[in-house]
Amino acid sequence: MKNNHTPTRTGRLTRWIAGAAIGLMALVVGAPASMAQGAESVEGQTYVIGTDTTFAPFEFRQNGELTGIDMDILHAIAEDEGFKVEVRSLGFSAALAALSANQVDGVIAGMSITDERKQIYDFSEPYFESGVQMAVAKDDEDIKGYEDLKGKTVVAKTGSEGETYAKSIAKQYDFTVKSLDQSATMYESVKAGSAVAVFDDYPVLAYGIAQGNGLKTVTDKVPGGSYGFAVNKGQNTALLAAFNDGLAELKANGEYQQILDKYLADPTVNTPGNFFDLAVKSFPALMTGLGNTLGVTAISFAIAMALGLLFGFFKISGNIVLRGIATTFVNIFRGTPLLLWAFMFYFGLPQLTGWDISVWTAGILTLSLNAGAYVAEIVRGGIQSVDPGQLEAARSLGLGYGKSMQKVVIPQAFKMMTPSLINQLIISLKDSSLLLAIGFAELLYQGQQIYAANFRVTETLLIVGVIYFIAIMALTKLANYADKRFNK
């Protein structure tokens, strides 16, 4: 279950982040308009609704397709009312933040139905009733209950109901809570010792058991809340009523426990298989991963080289108003985090347009956008790395600035910045992962969908690391080869 109780830095940060966004946005266009009307008739109609990207059994990727109990459900009840919808899978907090943009016209994604979140959105009738139990190590026989949690740490879930009852026992009991973004990286931190028991919903608890994930349960179900589908307050009404009759319709007919046993009751089990086999499985979603990471930084690597040049240009003019606007640009996006402009392209903008802005346009201006202040400090830096006299020389024997500039300055300075423009190459694909945070599909994102469902955190990791250490090496290679080509 996710709330909003007793968040952690990690959490905090990630609202903060959406949060500043959105609201400096707010600040300039005030609220949107309701992106779908209430009083229409759902039938027909396609609504875009956001969930979470990994929280297996509700939401995750198997075999690439997006699955799970809130899938089935969303789906199920779309069929039933005549309706279509588009998921995007953006993460829990980026999905309620594109909710509050008006980028989503719903959320389902194991959202917990509190006091707090009922003044923000309207929501359903509950589709689950959740709960807390508390797991160790397969083969720990020492942690059998709260009693011998004693001078120890466990972890759980950051914002989750998981988090707040440990939280709330942790005094009783005497033992220490430390909170962790993701149920697999849990699990985790479990087997390898870190913390002896973890804290979490008792479906994915019940799920991950299921798959294999080296955890048992050692105490009984402690009652949570319930999870409901999400719109906001006054809007989209006759969507939600629509998945409230969807709702009652599948538990008359009993798919809605259909779907409930096909994830809890007997799920299907993963095979482990040993680490090649998982490499196999996992290559096709990885290799898409990769061609998005490299697409991305490809594109966004041009228009940064467009955009340094003519900063850096401006940055050594001597004309006052070029380097103001040089320097405010540089300094905008070198003294702000990347991931806050990916919040803000993403959400914010739309708000200011009222276009909509998809993700590949948001992590192309993120991207573009920081790289190219990085870039323009370079070329600014490498032009006036070459000696002056260069510059006198030339003009002596009849050059003009212009031609001066391009004939003699700038292939010098050229040659000096190669190095830097490759390592900034470089960081802007690193970088490219940090918009797995508004559901680009890139390379480390594929890999967080493939452990969510496989709870095979370290190996999947492991081959991640080994693509992006390839990719880099033959960039680097590639980048290498063009400046001794190109630069003799």
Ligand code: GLN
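Can you switch from the form predicted on its own and show the form predicted together with the ligand instead?
We keep it simple here and write out only the one chain, dropping partners and molecules.
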């Protein structure tokens, strides 16, 4: 992505407004992702490439890393041709939307080359044979063909060939097509019974079934639609040419076949066996997730305590301005969903300001401001619950207001606040799971990545649940112990 402009920051209001306007325009019309066009050389360029979230064996995550046939082919070609890639795992329809909006330079996502798509995209030479097939739950004895779908619901991926095909025969066989964004959710719907069948690409179904995703195929595959790498029509021609050149090279030197073999020769090599095996295999990634969960909670809660103390005191102060500030703060962050702020800080703020905001920063801002609002209320309530006679008594003994608060009121208030603060800490820990929506690699996010690749949804969620439970139990015990020791 050439010309990645960083807005100058003078801090002046006009600049800010101009930045905001540009940001909004970019949102609406899509910022041009690359200026690398025409006969330019690809050497040394960095291209942004969009892909699906999970489409194993073409793209999926293993130990947090995006891997798969598409990824290996792309990286091998990039290395061969001397360009760099920045891969964005967006989801299939989102990747196509990003390409159309020029937010990415190309898409590699097990994307079928079709006549309709050729109207708007230019495709590379095909690199993999594919086609659509229907699968049902492994123990389903009723659905043996399209005729049995009468009156039932099937699932397919939004914007995919599977969806197009299912819709093309839906009237004839009288069934309903429900579109979902992710392969793992589609398969889960079929296993859970909310849909009777899924229409997906047969190499992907075959790979999943070999991994024990709980499905089976019952109909013949509908051949057609080989996979290709796509760019916008007439754009990034150099990139497309380099892709084709590199692909031919990989095929000639045997590397292409090696990549296929790595994933297809034995799709079960990475498959966990029983539940215990799954727990052991997923443990490292889940522990990284737990570390991030605890880390973001601890930092956010420390900030929330500081904010809460400040605004809690503001709330009981005699100064109307301070009270107003505190009330506004509490009302805003208690009165709006946490997830909204996560999106706002992660997606909105960078667009408005041009700042680089990491998921950690966005996550900490979100959690600490949210918890800070609740802590402020806990602090206010705690102080107000101390009998006013205590303050009067301290004052009549000759202590000043500050000293009376510090020595008499606050210690008593703190004792009363502790159970509520422990509660808030636990709530914040659980709420941190919402940050998965912005891609923060916390515990539940890691779980999702694991089952997206191995399709063991229920068991993985169970393991994640147990880890949360143990962590929260340990934290509660620790906090109660500290409470007993220090609040005597």
